[in-house]
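First, one chain by itself in structure tokens, the form predicted alone.
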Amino acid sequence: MSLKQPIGVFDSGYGGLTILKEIVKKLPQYDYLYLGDNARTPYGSRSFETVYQYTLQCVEKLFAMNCNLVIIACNTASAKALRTIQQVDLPKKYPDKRVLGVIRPTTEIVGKYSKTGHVGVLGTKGTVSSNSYPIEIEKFFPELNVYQEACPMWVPLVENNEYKSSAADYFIKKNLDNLFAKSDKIDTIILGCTHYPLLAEKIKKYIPENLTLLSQGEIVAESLADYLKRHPEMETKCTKGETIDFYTSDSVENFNEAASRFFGQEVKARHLGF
């Protein structure tokens, strides 16, 4: 029996299972193995170098595992520690492994979303404190104007299963408010975290009609999707066994609970200590 060379997907928690939903909806055939640090999450308020070192320890953990393309399914963790792991740890030490973001994809494509030229971005403390998306979307559409928002409550909101309560609604009130007195000129809002897609009804509440809600999702698997064809070189290491493997560093019964609202099916994980 061939060994099996799951596709890894890392977050920092719970949100990189909205990724990894859009990823086996799309490219079902393949393995996969999913890890939520949950014991050392949220990232989202820790300094760059922990943020880097946890993930390090993490990706190294899934090649280990013999993930030999991993996703990091986290904006905080993209934002923070993904250039370093890419520019700097792969050329040295896994120079055939691939590590991959979800900011990338989804600011290469912000720009034909948008008729006004005014972008919003939604994130965690960290995330934006990055200028990640900024940064990234100047690349590709330098004449677009971008404004952001960090949103500290509504990773917590989510978390403790809070994203239904008029409490979600007061913060996610307060922050698209502070960001649209920034510009009202905004058509298109990113929602630069992965636990976001379970507040996006509430979002929408508060926001026009017309504005376009970006979810990073489907963007992910569409450009997942693009990287194996462009690159059949890895696309043959990864195996199509159809199985997905769920780990967390954290208790199995709460990461379990919460996990299955995050990916929409029953989830059971096992432990992974470091």
Contents of the next structure:
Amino acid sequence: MSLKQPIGVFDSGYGGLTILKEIVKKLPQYDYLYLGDNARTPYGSRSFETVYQYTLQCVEKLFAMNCNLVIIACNTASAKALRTIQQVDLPKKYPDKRVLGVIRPTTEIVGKYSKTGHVGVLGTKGTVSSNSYPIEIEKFFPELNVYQEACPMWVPLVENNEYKSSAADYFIKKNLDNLFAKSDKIDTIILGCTHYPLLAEKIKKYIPENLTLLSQGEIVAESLADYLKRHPEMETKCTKGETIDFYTSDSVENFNEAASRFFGQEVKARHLGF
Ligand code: DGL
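Now that you have shown the form predicted alone, what about the form predicted together with D-glutamic acid (DGL)?
Complete assembly follows, chain above in first position.
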């Protein structure tokens, strides 16, 4: 039997499952290994150094479990750790492995959606303060005006299963009001956090009907399919057994219940200690 070489998908906790769900829909043929660092979540409020250390450790775990390609399915980790891992750690220690993030695929296409040239980005404090979205968007669409709003309460609302509550309405309205106060011409909003797709229905209540709301799952899945087409040397190193293995750094019982909500089907995880 040949060795399983899954595509690794990493997140600080549950959020990356909204990305994995779309990847598996688009590319069901591959083997996948998901790792949620629930023991140390959230990453959104942590320093650059801490997010980098945690992310590198998790990526190295996935490498050690035979993943040749890892998707960092977390905006905060993509914003704060991806560049150093790609530019410093991979060439030095893992020249044959690859790590991709979730910010670039979205910034590559956002300009196609906006007519007014005013784009909003919603994310964690960490993602917003890194300025990764404006910096990346500038490379592809320098004419766009980008307005950001950090939404620190949105992840806890989703994590605590309060995303359908009136408290969620309160915070969603508050942050969207803040965003539109920065520009009333915004016609496209990027949900720059893996948890936010679960809030999409509520968000739609507080935005104009013709505004485009971009969730990352499908965009990242499309971009991964394109990457694998352009990189046959990596594609052949991803085995096709249609399996998904889930790991969490925290308690399995807690993880399974919430993870099933994020993934849209039953999840049975194993524990991975550090
Ligand atoms: N997954 C993270 C993101 O996309 C949010 C959760 C956290 O703060 O750890 O930014």
